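First, one chain by itself: the form predicted on its own, in structure tokens.
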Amino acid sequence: MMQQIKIFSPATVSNICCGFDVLGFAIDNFGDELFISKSNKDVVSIKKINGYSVPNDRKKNTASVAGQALLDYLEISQGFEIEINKNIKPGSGIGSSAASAVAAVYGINKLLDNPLKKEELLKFAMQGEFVSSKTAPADNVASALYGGIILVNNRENYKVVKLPAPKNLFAIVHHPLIEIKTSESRVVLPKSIKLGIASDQLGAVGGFIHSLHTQDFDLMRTSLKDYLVEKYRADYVPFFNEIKSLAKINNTICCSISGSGPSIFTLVNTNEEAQRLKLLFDRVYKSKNLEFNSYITSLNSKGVHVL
């Protein structure tokens, strides 16, 4: 049986315009790396953290909390040490807390010779996610765990549906290097919504899902609108309105806020268009002297996996 393992867990985009708290996708080739080793202790502990700063207290780190929740459920006293290469900035809107939590439960399950199926791991990763935000939905965790595009039901024990992703569908992701906490960003959201708005959002979700199955990009373009939260968060995300205006001028499929921000994602249906718009949007951030990272990803990217 293996004594140690190295795991990659991807950054993720959540909400996908009309999919507040229920739709997400994984980002290619960018995420956290965790080295997980068996130890002589009987708990999950954090050995070392490289990169962005996150708590090394085992009761406050999303990875150790998630891993411990898994062990407690299995009633296993075997301990594990975790070293984290924290590449995703906390508060980035691209699933920083989720990535580490997913990597921990996935890696520990592997080292225990897979006593649980993948779908059973989600609820333990969510225990780590709750350390970051007690109101966190499962869209980032499910995206990191499954890869590709997911639809998650947060009310029915996190039932996940993996949706088809057209091969020629690409996302451009811009990540300003500032922090917006999910818990704080939810304060600006309305406590209730009108029935008509709920109906519009439901219609948009249905249209988007059908467009994935039919690869109908015109339907996708008309469906991917956020009637619920974008307008409340837009002014808190640096240069979002400027980027969205450019996206509209260039007839993109959609442009919206990932999670609670500050990251922004834009969908297009050719890699060439993604490359062109990435450079265009890069210039906006550079002109404002705001540090940022930017990526192009397919929407068929892998979820968590062994390196």
Contents of the next structure:
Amino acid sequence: MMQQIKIFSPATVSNICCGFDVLGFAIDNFGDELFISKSNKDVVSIKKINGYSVPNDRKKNTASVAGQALLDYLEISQGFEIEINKNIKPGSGIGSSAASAVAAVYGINKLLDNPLKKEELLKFAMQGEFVSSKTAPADNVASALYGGIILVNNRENYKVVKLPAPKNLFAIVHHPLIEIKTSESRVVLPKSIKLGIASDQLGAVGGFIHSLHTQDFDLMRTSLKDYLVEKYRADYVPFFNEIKSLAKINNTICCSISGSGPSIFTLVNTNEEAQRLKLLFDRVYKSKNLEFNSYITSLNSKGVHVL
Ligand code: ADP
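May I ask for the structure of the form predicted in complex with adenosine-5'-diphosphate now, the form predicted on its own having been displayed?
Shown next: the complete complex, the earlier chain at its head.
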């Protein structure tokens, strides 16, 4: 039986435009790394955190809380120690808390010789996510666990549908290095919405899902609009309006806020266009002296895996 394991768990974009709380995708080459080893204690504890600062209290870190929830369910008294390379800044809007939680349950399940299937792990990772936000939806966790593009049903036991991702679909993700807490940014959202708005959003989600199956990028461009939340969050996300106008001029498929921001993502259908727009958007952040990271990713990443 393996004693230790190293896991990569990706950063993820959630709220894909029309998919508030239900649609997300994983980023290819950027995420947290967790070293998980068996310990002679009977709980999941945090041994060390490298990189961005997050709580090392085992009851406050999303990784240890998620891992412990899994052990409690399995009624296993074997303990584990976790060292985290925290590469994703917390409060980034690209699933920092979710990446650690997913890595922990995935890695611990592997070290226990896979008593549970991948789809059964999601609810334990969500126990970790709830440490960061009590009302967290499962779109970041599901994207990190499954990779690619996912649709999740938050009401029906987090049922996940893995959607087809066209090969020639690329995302440019810009992450300004400031923190917006999910728990705080939900406060700016309205408690209720008009029926007409709900109907517009429903049409958009349906159109987007169909466009993925048919690889119809015109339909995708028409469908990827957010009638629900973007307008309430736009002013809190630095330079979003500026980047969005540039994206529009360049006829991208969509440009919106990832999660509750401050990260922004843009979809295009060639790698060359992704490279070109990344440089163009980079220039906006540089001209404003705002520190940022930017990535290009295909939408076919494999999600959490062993390194
Ligand atoms: P994000 O969308 O980037 O995950 P959230 O606001 O949802 O941002 O979560 C960040 C909050 O979760 C912070 O308060 C952070 O301290 C807490 N947290 C606890 N453990 C972790 C972890 N392992 N990784 C990231 N954030 C964590």
